[in-house]
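Next up: just one chain, as structure tokens, the form predicted alone.
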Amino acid sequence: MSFKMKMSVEGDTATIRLAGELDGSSAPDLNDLVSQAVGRQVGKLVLLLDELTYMSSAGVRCLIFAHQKLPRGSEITLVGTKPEVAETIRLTGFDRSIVMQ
């Protein structure tokens, strides 16, 4: 599958929809995303992983790229995040430094 994924701003937060799967070849876009949110000031970075099959260690590195990129005190929330997913975020320990929901 295809890796897609679509970003809206409402106020101070950025919601990023991913599909597919983020792995190194896909994971340069994402950091792209992420940097023209944190562009528009954003305080709260909330991802819909809910149709994300997979995420290599590459996704897992962007997610530490926009933890290190927002403001000191912004959110990272993890939605709707597949168990195997959120198996690879846990393995990281990186599940200690954003929500999981």
Given for the second form:
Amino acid sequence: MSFKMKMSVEGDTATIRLAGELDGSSAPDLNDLVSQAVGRQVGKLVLLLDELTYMSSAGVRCLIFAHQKLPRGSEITLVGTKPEVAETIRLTGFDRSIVMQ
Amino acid sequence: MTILEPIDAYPTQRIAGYPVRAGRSLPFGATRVPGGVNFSVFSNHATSVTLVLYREGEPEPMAELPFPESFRVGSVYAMTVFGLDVERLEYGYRVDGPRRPWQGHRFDPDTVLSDPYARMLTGHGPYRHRSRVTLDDFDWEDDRPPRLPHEDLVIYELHVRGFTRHPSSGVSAPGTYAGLVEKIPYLRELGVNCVELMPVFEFDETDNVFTGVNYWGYSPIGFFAPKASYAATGRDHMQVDEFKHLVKELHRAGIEVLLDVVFNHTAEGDERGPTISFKGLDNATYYMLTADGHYYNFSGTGNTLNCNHPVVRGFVLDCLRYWAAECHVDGFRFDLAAILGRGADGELLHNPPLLESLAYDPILRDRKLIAEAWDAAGLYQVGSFPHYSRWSEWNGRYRDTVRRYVKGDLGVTGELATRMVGSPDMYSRRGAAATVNFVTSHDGFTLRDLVSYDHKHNEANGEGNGDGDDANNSWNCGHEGETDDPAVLALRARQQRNALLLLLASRGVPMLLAGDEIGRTQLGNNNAYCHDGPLTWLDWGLRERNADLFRFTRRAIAFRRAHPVLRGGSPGSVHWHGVRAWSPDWAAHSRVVAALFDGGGNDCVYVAANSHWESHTLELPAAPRGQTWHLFADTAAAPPMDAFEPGSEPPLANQSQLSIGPRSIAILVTH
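Given the form predicted alone above, produce the structure of the same protein in the form predicted together with its partner chain.
Up next: the whole complex, starting with the chain shown before.
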């Protein structure tokens, strides 16, 4: 399934819906989108992941990228993360910088 | 605004369909650069080198890219390849050159070799030796090494897999770096502040001809690659992140991380061994060879790395710098380190350049360097290892002395005293941090087995019980092996406490073997390198079954932490006593000795040791500064009265005498 993403900004919250596979080839696009969100000075980033079927290590790294680019104290929330993706995030410690719902 | 890419972000030509350009010679290995990956590899004697690229898991290469002559600088072949999906990429090298073993050359272009600098290897399956590229942008947050003073360490030696692999561990990812993270609260409770991880460099867990299992992993394949199968996320190629996460979490808990590193030999073995990397890249450079091309064997395992060759030296330095700088590791314990002081023919070097480089390296300046100061060819340098005021040593003489004393041998009391105060006969100039004291380690009996067996029982290793050390200085307390006899069990329990208490009350850096604090057994196997199962996994049920021993060990560690005088201090701060105060008896038949460590204030500790089978009454020196003696520990007492919480030790009723039981250690403290 090809990768798709869409961002909407409301107030200080940017919501990005991801679908398909987030891997080395699609990660740079998400990084661009995160950069745009940073440019609009959002304080909250919500990633809707219920349609995301796969996240590679490059995808996980997008979360770190977002964490480091957003201002300190910003919140990143993952919603609907599939269990195997959530497990990888947890075992490698990336869950420390984000909130998983 | 348009940002121009640097000019080297553009290819100049195509090879095998891939856009490429001449690469940068340094750093070695596969490095991500704008738009591509820079591959750099060394060989002095190759006639041609080819980069072999695979899509992950595919049997056949997707491309083979020969290095053009113009891409070679000196003996380094470097090429930047563009447009690669590094997440799905596996690679290796095909290297051709002379096939003249008698001159040391073993080139074999049919074999695709691992990159010795690979940050990841596939690690499993039929293509386990393929190299992979890492995306290293781990979020270290504000990680800082604890930077504990060397002499304040209490080292805990453990096997990453064995520590949590047993079903009783209760962790979510058994046998992994992530599993170990879940046990950090246990380490905190015990009170250790440093873990020493047995080898985590990628190795082949099947490379054993006897049992088919290599559990310990002292046969490295990828020196820059954390073992993939120790990572729950290894199948997603996230082992580097998972390892870094472990280090970060240990640091957060105030615990340092040392790696047990093996630079004396590799998994390639001798003439009969496989060709994986060095052997095919440049055998004559990487290995110590005889004049007719055979392998020297100072390691007991077939081959010996030629580690004082300038190129190999650079490799070792690069490797340790990587683990220190990129993975935040706090230090290293070097397996068979005496070999690192040998030259190309195995001769002992007066001023070994590798050891000197490591001692003065700018990146490694604050890292601990601990030598196992002997090798398998009989070179024993404990006390004489070239240290450059930097290196510490595993003190094998400490181990042997404490074992012999606890066992009840005659004639060791005087030496015990020397070992207890930091072995000044060997380390007076370097101070207490130079001696890493231990009674047990992965190599040999566990503590419980040390007091349960007179002889090793290695039958399951498949070598007819011929492997493993015969000189264990062990004593079974009257019955060989497992028993229900309460008298034997009580004596064993006390002997374990004796060894632990002496260790934790000695100057120098104590090292505990994981599981000794809860009575782990290997059923008399003193060389369990080849067993991956309940024999070697830590059974966490022992935590409850031997809760007394755990509590005792925890209190002994806390006591040590409360008393700096036990960790270091001037020789003048120790006074010796015997059955009579101020009159130590150094005669060969003496089995009683007492040390008074006086650091001033409440930091005054009296350690009395009796390895005789009868009790003795010792005349006590007056407690200094008008204080009174309090009892911290008495291994002859039944738990929980065998040790008290530091700070709440009860006063001694009789301030002028101490009755010390048979085969026991007592410790007093002033308040």
